[in-house]
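Consider the single chain below, provided in structure tokens and representing the form predicted alone.
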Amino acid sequence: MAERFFTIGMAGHIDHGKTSLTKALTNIDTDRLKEEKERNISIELRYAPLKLNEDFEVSIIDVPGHERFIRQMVAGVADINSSYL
């Protein structure tokens, strides 16, 4: 079977659990900056790999959910292939 790779963008309003869901799925805390920890918000976009099995891998992009960080949001979701939607 051919390897398959997908990308999931976790985008939405602040405080809706995107980072918590990403951590629950991948065991990776995508909020790494000191300011992100202190304010409990994502500022920079982060990627977390999720290997479901040897043939199926997902890359999760956790993007900021605050209007001040719209450039980071766009950068994070710009490369997502929506042809599977």
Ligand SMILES: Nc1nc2c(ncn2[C@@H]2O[C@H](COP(=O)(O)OP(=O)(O)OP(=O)(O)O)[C@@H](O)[C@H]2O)c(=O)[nH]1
Contents of the next structure:
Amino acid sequence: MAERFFTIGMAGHIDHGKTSLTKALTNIDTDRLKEEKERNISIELRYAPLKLNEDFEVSIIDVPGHERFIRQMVAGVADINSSYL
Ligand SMILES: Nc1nc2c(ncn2[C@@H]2O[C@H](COP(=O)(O)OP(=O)(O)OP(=O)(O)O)[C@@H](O)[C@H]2O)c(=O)[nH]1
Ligand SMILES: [Mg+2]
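Would you mind generating the form predicted in complex with the ligand now that we have the form predicted alone?
Entire complex below, previous chain first.
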């Protein structure tokens, strides 16, 4: 089991490549809904694990950027520990 865990909140402006960056890092497509595919937009928050080595794991939270889905965005980022900021 890894000894160090980090969380990355992939939050930001709509269409700025959050989901693309998540996919590039983890090979996980966090836009899985049919509507997300059709509109090329994130609607739900999703998690993508990234195990870097035996001791070091990252959990990426990819959240929507469109203001209409701000509740999903807040739900995703609200629990991120900000004490290191
Ligand atoms: N040219 C260019 N296009 C990019 C880049 N990153 C993403 N895109 C394109 O921009 C579009 C939106 O990318 P997404 O990764 O879905 O953007 P997002 O920030 O997750 O969008 P929302 O979750 O809807 O806020 C897609 O068509 C991507 O192919 C980049 O670095 N360069
Ligand atoms: Mg997205």
